[in-house]
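Just one chain follows, in the form predicted alone, and it is written as structure tokens.
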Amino acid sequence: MSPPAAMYEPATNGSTTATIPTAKMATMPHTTSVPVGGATKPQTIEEMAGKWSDFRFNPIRESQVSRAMTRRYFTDLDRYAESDIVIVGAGSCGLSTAYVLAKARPDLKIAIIEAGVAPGGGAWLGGQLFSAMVMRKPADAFLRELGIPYEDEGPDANFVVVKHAALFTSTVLSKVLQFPNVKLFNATAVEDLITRTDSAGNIRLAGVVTNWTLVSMHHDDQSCMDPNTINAPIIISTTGHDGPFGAFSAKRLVSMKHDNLPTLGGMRGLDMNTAEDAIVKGTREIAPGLIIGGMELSEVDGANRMGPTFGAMALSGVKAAEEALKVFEQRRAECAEPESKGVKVGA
């Protein structure tokens, strides 16, 4: 059963309509929100509502402005330079991933990188121009836990739909970032990949390389730029089929010829039916490390395109969540073990 819609009802007094008194605006939907920090009292849309002739923002020099955004920035850089888990885009899959990891484990620094100036990836509309999202049976579960509402047409339905697929987009993107301990950016590409080689010659992910997407799209035609870097035991990448960014986790373990990817399996042609099960099984660890999930994978199995239907993006990232929390502490030893050796690494 789908959540209900929200309902008006006339305000009665017994049995009779009572008068409602005008408002200077409608009443606001959101009014859950509260200034962190600060010792005025914040003025309401209500108390400015008819007033425009005298109205005055506050007065500010240009350099604050500048200041509070660099200032935190830079300060996030620095916090995120060592993490936990980066999840390399902010798809479906991408932002489900990072729910589910920082709603289950608050302790844990998630820096999410994504290329895009809006993150979201192709789940702003439901497929072409058409805004509706379509989600198989069992994916609605999903939907219940961020409190989406959705249409259903009934017990024999196998799916259900949610009128805007911004609207899932817009409530996962929200959840997601107001975790204390997820960090996006955004407008950022994962140039490559930081890996080291074990005692026996096996290779490893410890990290992502970075750098502004603007710049990583001009490299050949202005002078090289050199990267930055994030250290993380686990990376999650949900970078979609191959395309300027797509793929690029898979595609680079077959650039240097990791054992675990010889070869790209090459995405098939669309078949719902198969598909999404074959990218909900298929998340996983694809080399110590590296755990890939959504689209990326029909890459790495040669699995089939789904096309609009969006299930498996949110599934995908669930399992995501769960194979990383699985080997975790395994790979965050192993990070650490340059420690031992007298190379101090953060935590």
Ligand code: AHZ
Given for the second form:
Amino acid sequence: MSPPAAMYEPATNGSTTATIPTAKMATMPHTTSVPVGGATKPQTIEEMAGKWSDFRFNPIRESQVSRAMTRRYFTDLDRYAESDIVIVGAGSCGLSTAYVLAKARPDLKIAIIEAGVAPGGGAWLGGQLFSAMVMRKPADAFLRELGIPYEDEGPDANFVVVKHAALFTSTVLSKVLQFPNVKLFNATAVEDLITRTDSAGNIRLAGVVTNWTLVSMHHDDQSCMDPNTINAPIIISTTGHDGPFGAFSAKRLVSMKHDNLPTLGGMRGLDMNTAEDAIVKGTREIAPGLIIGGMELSEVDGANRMGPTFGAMALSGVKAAEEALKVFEQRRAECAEPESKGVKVGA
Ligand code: AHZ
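Mind sharing the form predicted in complex with the named molecule? What's above is the form predicted alone.
Shown next: the complete complex, the earlier chain at its head.
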């Protein structure tokens, strides 16, 4: 089933003065509705054909383009400063998580923070830069859910093949971005976690600390570039295995050196058979408010890697969404604590 079409709605909480004209909706042949402005009937590609000598774009002033982008971005920053769920990392696991969550709970505000300019992590190619993406059964169920075509060599085959990994990633990405309750902040890095200490002295999460990735990469040679924050009762971290931008939350928890936080197991060598089952089964809330999925989990649990077979990333995403929804109400209640001190949260 296709997700609902994305529609832009101006913020209504009074915290911004931005007013964006209500968009008229035009129904396109591919069943997605896109906003169009003005009273003129939208042209079709067929109507343009062969008339290029008279062709002209509608006139524009540069500031209109600037305002069209910046109003929306700053309205989103305002809206998602209090999110319900933050997903860190938009690789194959993070995007699968976002798809399942956004479809199951259209009422939740889901922010995805991706350090790279291009979302998708390592899922634009199969192994060693080859095109095809292998998924072991029964992860083919996720491909059917998304409507992604694949080759199946028969009932005895234990895997299916998507002809190009980019077909998987572009499809799940486009479906995720069409959900009106999802915002992807790319080129943005999570550089710390917001934490609270409960009455028993245990640490739980209350959000993430963000910065432009390019700024995060220059803390050593530029001074005082303080970050921004997003509060949320649930963080789902899917930042991949250790690397320059990998296993972020797992490593940060360990560096906090607190009794209720896990230690690092360290990813083990490659064993497809054990690795994929372990990642899916182990996807869980590892500290109050923090769910870890995908290959980041191998660093926590000391699980094997699986190399170029992606079924575990999709199904770890399905499980991460399930785990999040199990504890969401409880974590939201815990996270709302400052309200009693006169601070309104969740707006
Ligand atoms: O840019 C990273 C990537 O897109 C992003 N990321 C990492 N740290 C971040 C941070 N803030 C924001 N601090 C951050 N974003 O997280 C994404 C991780 O995607 P991935 O494809 O590396 O991880 P995955 O767990 O979704 O998929 C792993 C795929 C692998 S690795 C592997 C092996 O090595 O054996 N096998 C498979 C299937």
